[in-house]
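Single chain ahead, by itself, as structure tokens, in the form predicted alone.
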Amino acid sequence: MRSNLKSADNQFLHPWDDMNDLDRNERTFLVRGEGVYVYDDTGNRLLDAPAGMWCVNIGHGRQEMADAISEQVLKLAYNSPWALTSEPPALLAAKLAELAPGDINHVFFSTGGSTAIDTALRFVCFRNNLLGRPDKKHFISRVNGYHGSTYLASSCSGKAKDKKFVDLDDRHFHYIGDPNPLHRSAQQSVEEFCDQLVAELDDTIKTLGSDRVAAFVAEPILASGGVVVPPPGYLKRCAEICRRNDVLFIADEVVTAFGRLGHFFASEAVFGVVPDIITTAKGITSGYLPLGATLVSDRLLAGLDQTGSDHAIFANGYTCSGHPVACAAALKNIEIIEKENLLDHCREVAPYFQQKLLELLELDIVKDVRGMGLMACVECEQAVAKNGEGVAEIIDRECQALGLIVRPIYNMCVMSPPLTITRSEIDHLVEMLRDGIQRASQVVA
């Protein structure tokens, strides 16, 4: 049976799949989770610090999302968004409005992170072509930021290496600098590093024009670019300068909002910024179902119905938008969340998380540990072993030989456990981690 799955898998082309690996890929086969435990086909308990990919935020196997996406099947599957609505998508965008911070009131659905970015970069053009600044759709975002796989929203993304081989929009989109410390130069104190970084904005926008420049596009803390949390005060000076040039600020919410930093969305609670764009997906559903979502402030909507345009009609959709079962299991999953109190309780365990981790620096190949709320990057030395595997593949490999899942990217492992994690299982998780580590240290020694 397992040689079957293998093969049947084989055929399933993963993302970021390595085309020269094709039909010979090992993958681990999961087939049932509980909490911030997965298990595998053979019957081995992994503590899955990644949370599926950043978003089982309030852990596996819970019994009321699966009552109410089964509810939710049975009463409506499906309605078309075009001419129909349903109950579930209206009251998930009147929670969104009330949590969203500022005068963001208005949701439009899509069915992923990638789609919801890729929704916010059409918006703004749309709204820029109805206001007579056809010119004005050119996009900064950073290098290592991570916005999606659609078109737009991977030429909104800076990682190079995801950009090898692919087609991208290399004309409208633009990079400053990753907003990591670790970069600074040795000499430099973070808050003159910080200058450096705002100052390149604003070097970019008196560059390309303000009147080209359409908007700013920033995870508040880049993700899988190595959970980079940037200088104190810069995401908030960056929303400053954007403002005085009349460049739209767009926050990437993805993975920072529903929890992930104690709060439903990160950009104002903790970075003080309220942005005119939020999108979000992952933690939105806990992962159970697809889900995005772009939400709009209030002021970018106001007069386009003033325009003079005849039928300016915003042609972006989705068959899924405001897919009603979707949209159930959205609204179950910030019914958990409020009713167990886990934003409270992130924030309780979180500073513990990260100085658990902390003590990871005592071994030699560590780098860095870095990481805020329940997001966590512990970057080793660049390192290769005799077969050309990096560094973080092999702990990966070791760490799920002793039941924990992290991450691998490059050289860095990096983890978002679920938003349920206790104290105990955080320090099973150190100990899991620090063990896979050390034999890795042996393999590329």
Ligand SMILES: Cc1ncc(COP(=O)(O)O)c(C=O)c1O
Contents of the next structure:
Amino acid sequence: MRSNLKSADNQFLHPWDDMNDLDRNERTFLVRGEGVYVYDDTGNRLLDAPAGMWCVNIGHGRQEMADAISEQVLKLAYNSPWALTSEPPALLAAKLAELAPGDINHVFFSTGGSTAIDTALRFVCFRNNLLGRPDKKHFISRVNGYHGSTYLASSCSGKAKDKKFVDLDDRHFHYIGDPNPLHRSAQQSVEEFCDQLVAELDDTIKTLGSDRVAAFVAEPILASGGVVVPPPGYLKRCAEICRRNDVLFIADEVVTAFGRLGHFFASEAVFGVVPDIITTAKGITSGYLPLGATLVSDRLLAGLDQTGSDHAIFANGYTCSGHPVACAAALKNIEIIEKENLLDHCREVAPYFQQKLLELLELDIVKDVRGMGLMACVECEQAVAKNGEGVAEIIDRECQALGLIVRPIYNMCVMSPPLTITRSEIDHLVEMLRDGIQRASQVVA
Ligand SMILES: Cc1ncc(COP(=O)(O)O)c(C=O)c1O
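Requested next: the structure of the form predicted in complex with the ligand (the form predicted alone having been shown above).
The complete assembly is shown below, putting the previous chain first.
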């Protein structure tokens, strides 16, 4: 059974597959999940510290979600979102407008985070065309930012290793520094580092010309870039610079929304910023079904009916935009988060999670531990072990043997457990991670 499955899985080209290892991948087969745990095909129980891929916020195996999804499938599994509509996307759009900050009251639905970003960038360009400013098409994002893998979303992303062998739009995308305080120079204070980052955004807009820069795209906390928490005040100051220069601020909340930082959206609640556009996905359905959303402020839509253009059609959208079943799952997910006070729970356990992880700094190979809310990263000194393997991959393997999944990225283990995690599960997580790192240390040195 296992070997049949393994050879079948070799025909599944997984995201970020290394062509050198196509037939040699040894992935763990998962068969079920419950709460913060998933189970592999040999019966091992694994604590899912990354909650899948930053997404299973309400935890695995929820009967209410299964019921909501099956009810919607039986009621209406699909309708074209072009000329028709149905209850779930309408109710979800209204609910998102209620939860989103400021005048962000309209929603484009898509199929995930990449298409939510793609839609945001295309909408901004479309709007500038309509407003008669076709040159305002340049985007600024950050080194180590990750925004997805459509052509536009990957062009917007700033992770150097991901750019090596793929074609990208290198004419309209510009990258400013990663706001990781760890990367500041030895003489610099965090405040000076923040001043430098903010000045860099200002200078980049000035150099390109504010008549050419359409938007700044930023994750409030860089997720796949290694859970980078920017210096205090950074995001707010960046948003102010954008506003002063007529540059839109697009907050990529694909990871930080739906409770990860203790709020439905983090931009305003945590960072004091009301963006022009928010993109989100993942936790919107807790990963139970694929869904993305691009939330747009009323300001951006105002006046678009008076540009004098015939057929001012935004030719963007997907067969599954506003998919009734995915939207029903999102509504149930939000209901569960509200009913079970998961935002309060996250705010309550997050400081304990962060504090427990900080204890790992006493291990020799650990260089930095950082995070916010229920997002965290343990970064190791070394990226590659003496046997040539990635250090975080070795840690993940050792941890899996102990009953814990961590997401390895080069020298970093990133974690974002389900919001339901309890203090004793946090203790167990950190204990296994400590053991896993200690075991890995033998191989790394
Ligand atoms: C911040 C951010 N934006 C966008 C994306 C892309 O989302 P998706 O993989 O759902 O297309 C991701 C995925 O990890 C992400 O972390």
